[in-house]
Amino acid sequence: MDSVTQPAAAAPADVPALDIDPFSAAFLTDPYPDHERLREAGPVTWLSRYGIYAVARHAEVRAVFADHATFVSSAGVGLANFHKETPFRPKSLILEADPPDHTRARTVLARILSPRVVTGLRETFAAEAEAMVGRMVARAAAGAVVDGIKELAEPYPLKVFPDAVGLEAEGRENLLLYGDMIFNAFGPRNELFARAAAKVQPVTAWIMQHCARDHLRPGGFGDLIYRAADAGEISVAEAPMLVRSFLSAGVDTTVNGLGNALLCLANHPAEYAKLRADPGLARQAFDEATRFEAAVQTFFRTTSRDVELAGARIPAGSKILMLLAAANRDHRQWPDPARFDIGRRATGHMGFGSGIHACVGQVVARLEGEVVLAALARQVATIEPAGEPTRRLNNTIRAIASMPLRLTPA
């Protein structure tokens, strides 16, 4: 699988050029060799295959992120200028969209996602993560190998979170499927984002049936968004789009941040031990591995006029790559970065961004990923892996399909 290359424009003199494609097979199987040449070769970087620029050092990346005015996202987040050409599908009102309409649809969504909210939920998350991992312990107190991404990672995000936005049961598999198309239409239009486009065409009237009013249960997320509506804070033809965003950014980076948290653990023993011997490390641990194995590897943004960033000159109508998952282990920033380390205070990574765009879900995130380590850590003794995990790759998520675990039961 290669990625198709776009037109080539003429390098810049002041920035290096890389012949690197972030978006091969290769790079996304195994990221961190090309990511340290990327880091190495200066602040800002060309890569000539797309014609774009990239910046993937964290002070850089967090810069970018900052300067929302001259870094903007209404052009689109993926390799596609929405100013040059017709976007794929309607624009998120939250990834790509710039203040005002941002600021609107962001200060709905905050108010929903709040601190008190979130915590609200917490009893509910707790006990569910216990259920699912009691259930996949049963299992291997019987000698079954487990599958951590199947019987954990996939379905408990698909639980809880839909639950919270109020969607109905059946059906929620789809969530997937469209999650993966969302996420490869950021990266070129490859073999990636052909075979995501051809197997979400079925589901993509289901997802927007359900985002319906009529669809969500009363008192749920989705049932707040079309509230904020009949308040006037957004329109009523923006409340479906909102809800899509939920359905859309909140599942799929929520089962890969678990995945490659559950992986981190696995190849680390030691540091499931202190998990183990202190449970209330889970939430640290969660951010560890999101700073380490990163779900959300990349983001774009275009520039809205000429700028200078880190003594590079800048056209205005410029891609720039941030390279997240590269910043989150930039020694510059972290001490020993490639080491997974849960005593780390990895507060500042890059994992879910920064600036009026940081996830605006990302409390909700770390809930899920809390209770399940923690969970975790109170029932399970050992976990090891038991084979090669299968990646799933997508050209803007770092994905696992399968992984097979031995667990010893506490």
Given for the second form:
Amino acid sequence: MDSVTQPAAAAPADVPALDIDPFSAAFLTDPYPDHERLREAGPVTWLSRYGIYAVARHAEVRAVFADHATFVSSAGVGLANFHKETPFRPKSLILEADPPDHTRARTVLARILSPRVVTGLRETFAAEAEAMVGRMVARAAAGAVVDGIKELAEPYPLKVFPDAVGLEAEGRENLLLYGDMIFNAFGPRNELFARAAAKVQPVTAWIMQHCARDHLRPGGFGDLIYRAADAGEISVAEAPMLVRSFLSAGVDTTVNGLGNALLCLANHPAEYAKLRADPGLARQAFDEATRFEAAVQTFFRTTSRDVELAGARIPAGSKILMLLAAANRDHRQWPDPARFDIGRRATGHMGFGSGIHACVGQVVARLEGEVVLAALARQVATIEPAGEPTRRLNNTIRAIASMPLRLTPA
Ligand code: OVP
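With the form predicted alone already on screen, would you show the form predicted in complex with ligand OVP?
Time for the whole complex; same chain goes first.
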């Protein structure tokens, strides 16, 4: 029986029950009114439709992340409970794992993606950002309405990140299809999932083929995973699975992180003016966009024991939905949370998670965000919407398919 039609467990007596569907088209199109209802109903709520708990306030989201022994990842970080349902794909060795298994994988990935290593990419990433923004600005100078997604937010991560992993150029569109699939798979088996999963076989085959050592350029992130296997830190069988994590988590996230940041700046001209006046604000502006419009909106945990959270008694084996994007707009944590303000200190937001599973790629993601926004600040005087953006609904990612923009060259 699938997650949607599974009869929900009885509502617990001590937790407010809500009929909100966080995976409906209406919710995914504009989640913010329902985020407010979820945050204000209580620190822990019960979503009757799915028979799951939810946390939408900053303090409880952080508390769930902090107690990784009680709120585990090994039963899946989506709606599906891997103790009861077969995972959509073989489990990720880092995302869908707990210590000590998680620790081994994390150690290898954290070294490959360390600040020291990523500093070595800065020049290349910055040059590509300047060039790509330059091409978009040239089209705008010739009078064109440009597409911020198709001309920048998608092609930029699709170029620099797979280059760093050491992937060939051919067939990279599979990375976007795969991302859409696996991030939909964290939600229920709804229409969004069905549509993405229709292409699962050829896309998965392409991904797994490109996780093999002979497809990866020597010295790239992918090859460095195999060198960790050579050194005995991980097994040879684990290596392609960790490369798969790069290809799973490294593109759709940054594509939409950049897309959402562009949308924020287009919709808030005074904030863009501040960035333009001081391109040194680019990193902070990207962080604020990640708070304000988190690319990854939700993740789940599963309780490994009976636990009390903010006064709610939650039984072992329960699924808990963490609404990261709602926590990021909790007035208990931030003054004027619904205001996009690139001058604010947004650190502590949940857009990269927190605790032992906090985004291991965030150094790369922040580098991409910083150099793209800095290139815009140097080359573009004003950014204006030239029509409504088209959303691409996804069960987990806040995604944009297309965003017409009018740019004034600097
Ligand atoms: C955002 C993430 C997302 C999807 C897949 C994986 C990680 C993975 O490890 O495969 S983190």
